[in-house]
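For reference, the chain that follows is the form predicted alone, supplied as structure tokens.
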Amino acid sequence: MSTNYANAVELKNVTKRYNELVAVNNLNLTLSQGEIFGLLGPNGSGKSTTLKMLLGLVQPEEGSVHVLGIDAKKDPVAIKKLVGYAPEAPHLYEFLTGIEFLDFIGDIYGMHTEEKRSRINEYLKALQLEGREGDMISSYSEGMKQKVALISAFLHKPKLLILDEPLNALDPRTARIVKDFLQELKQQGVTTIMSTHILEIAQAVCDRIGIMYQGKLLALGNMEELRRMASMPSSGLEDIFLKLTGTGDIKAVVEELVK
């Protein structure tokens, strides 16, 4: 296993096809280690699958995944050990409660008895949980769900974060701690991709941002570039992505349905 690695990630002219259907085309992206990253798109641009390349949950059928200096192809177990995730719809074992599940996952990671517990019993206060982590999965709300599954990505300490949705059905004071926590472990060289269609986080969190399209990487880079590219000096990432994607055709679509 690869302990020095100059960046983070590195996809090189990577392609994966399913059948016919090409969902991810000659990407390029490199990614810094300490980094915070927004991939950005429509539904079916490519986004989740080129999550999945990173986990080493789908091999492409062209080009070179590295993570934290790992092949990807050669070692996802390897990958997965240093690798925090959190989908957008995270399956929970609901039969299970919620200090029975994180303790499960301390065990996956191999995390020292001592270690694991003060760790849970930390985000479990921060997060809000304490005096609920002895019910069942399956009688929590959905931010609870997701609070858990956040937990799980953070839990071992992972040197890179993949982050689906991260915000879902948060409460604001649980969704500020989570964004304030990204931004201090950026301190510590951990590195996030967050993939979310609540563009008003992504520009207010992420040091650059790309948007995929057909499964492409349309455009990359930080607010400033990407003002650049779209010509648009002034405005807000929304308006960026909805140019860029050939989907700011929104006043017509309303005015149809409202006839």
Second form
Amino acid sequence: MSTNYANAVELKNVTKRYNELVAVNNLNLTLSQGEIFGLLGPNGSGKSTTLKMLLGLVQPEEGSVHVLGIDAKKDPVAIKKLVGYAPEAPHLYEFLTGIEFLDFIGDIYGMHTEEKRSRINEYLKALQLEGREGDMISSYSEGMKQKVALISAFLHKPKLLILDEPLNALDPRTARIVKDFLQELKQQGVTTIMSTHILEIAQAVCDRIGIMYQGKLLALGNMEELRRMASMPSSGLEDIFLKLTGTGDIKAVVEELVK
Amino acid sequence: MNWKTIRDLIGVEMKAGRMLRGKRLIKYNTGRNRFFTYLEYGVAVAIGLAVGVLIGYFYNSAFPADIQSQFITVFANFQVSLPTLILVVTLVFTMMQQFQRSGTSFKNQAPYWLPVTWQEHTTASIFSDVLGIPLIAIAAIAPAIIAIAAFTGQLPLAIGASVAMCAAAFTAGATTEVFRILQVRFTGAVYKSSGKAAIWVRFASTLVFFVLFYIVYSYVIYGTGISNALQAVASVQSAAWFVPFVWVGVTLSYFASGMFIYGAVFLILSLLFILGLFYLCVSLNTRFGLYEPPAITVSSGVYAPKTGVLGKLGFAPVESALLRKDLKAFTRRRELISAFILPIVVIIIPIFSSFNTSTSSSSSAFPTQFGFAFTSLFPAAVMAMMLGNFMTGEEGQSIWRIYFSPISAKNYVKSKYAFMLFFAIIILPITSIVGFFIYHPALGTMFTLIAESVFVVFAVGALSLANGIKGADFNEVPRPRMIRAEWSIINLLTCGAAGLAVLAPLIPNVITDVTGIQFTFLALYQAVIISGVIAAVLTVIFYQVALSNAKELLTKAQV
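Go ahead and give the structure of the form predicted in complex with the partner chain, now that the form predicted alone is out.
And the full complex, kicking off with our chain again.
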């Protein structure tokens, strides 16, 4: 397993097809260590496929994917050991209690018992799950399930975080904790890739933002660079996104609905 | 109570059955004709009426006088037994329906935001429980007995029996409703969540169902005929007069025998009991109907690190974690518990059979050997086949956890295979002890069959695991299926073939035992050794296939 790497993520000329559909089309993307990157795009734009390729879950037809210096095609298990992933749907084992699930996750990542114990307790306390950790996950609210999914992504101190809609269903306090925590992790050199539809969050948290549309990376850069690309010098991310993705016909749609 | 609201609520409950059947609507259809909705009940009435008229016609034209008087007695007993029979049938079907619903993500929350009273909601819920087989049975039987009674001159009894059947079905529906609400309240088990208590309640009730079924089956098959069985039901009903559930039948019985005062007393008692049961349902629904999913605490919340026994046995932390997770899954998830029930049912069958055959012991060794083989070998082999079948599909949508966790194909197959072997092998001594006490086999026979069971478990387990990984079905809607239908069949056939292949060297010895003709060309110990070698070879091959299938599975996330 390689531990010396210049970039946390490197996708070169990556193309992935599902039969006739080109999900990702000749994607080039490089993320440096400690960067928080926002991956945006309308539904079906290829974001999820890209994230799956980073984990080695989906193999591209063309191009290469290197994560933390490891070829995703050759050693996906090594990548998974270093990555923390929180999917959009938490996919928790509902027949386990919260603490049993986190214990399971700790074991899967080969954590030492003492470290596992202290980190689980810290996270449970920080995300206000204390007192409910012995309850079945099936009895948790959506927000509590999301907290458990996030803890399971953070627990083993990953080098790269891949978070799909990480703040879904979270209360404002926890959302703030997670955002601040990501900034702290950035200082420690942890790279974060975040996919979200809540553009305010992307604008507030991410160093750089990539906008995908129909499998292509339409725009890539920080807010200033995106404004320049869209020729919208004082606009927010929402307007830039709608302009770049050509989905800005909102007014007409609303007028049609009002009729 | 607004009966239109009740009818509409019943319509919703009827549509909920789609979840169980996996029926998907292609288009938005609101204009379904009510005629077709209730067609099955209409057909049942027509069939019942036709059969009744036919029997009545034969009674009048073809039965001699002595048969006619015998028929009238049996028919009266039948009618008196009907309420209790319908009660049992309805209870079984409504309870089973609840179990079925519990296996889906189906939620039956009362529509509290609508102008519906708890009485209406409860009534609709009870009626909808009775829909289906119980109501079809009543719809067929009631016109049939009324038609026959018109010929035999027992019309008042037949009308009474028809009304009593409806009352019995309502009682059963209300009882199920009480159980359902209490189960939801105290265990949270009916829906997605589960708890240990719920699992064991379900486990016990399923066993009781199978035992009852087998007692009835044995009585009908080995007993003294259907007329005596009906007479027995009627007698039991009268003897158990203090049990409120048989009061409807007792009422009918007293009226049939002309004891009108007793009949009237039990009629009042029956009405009071049904009303009481209904109001119990309503008050339970009022109290617990809008439940918050109960927090089912199975651990204190205090962190308890694992001591690593599995680690000492040579399992990697990843494999140990998977094993522990699966152990919890198979003890907490109701849809997986069938893997443990079936082998127990397999044990129960010969126990009951032995009661019937205990008086006519056979001198032949073959039934003993076969019975012992069935009791000891079959459950372990079936368990290996079922667990291998389920163990990948049971992950459901959470298979994503496996996909994006650092779990290799080797870790995955090793932990699943070990889990399956552990449970299949652990049941072997239990079934062997039961088999030994029932069949008293020779020690040589016993040890041979136990060794063969172990061989079969290893080979069949590896094969079923390979099949289970290949054919896994992770869809949880409409209900967890674990494995695709075609792979389930393939698994059954290939596991049967693999089991036969392992046992093949012993076939000549079995033929010799059965026919008495010397057919063997190998000593028993030689046959067992060859069988072991075959099992080892098959195990290695199938394990490699399972590994290859697991590698494919772990890179299949794109599906």
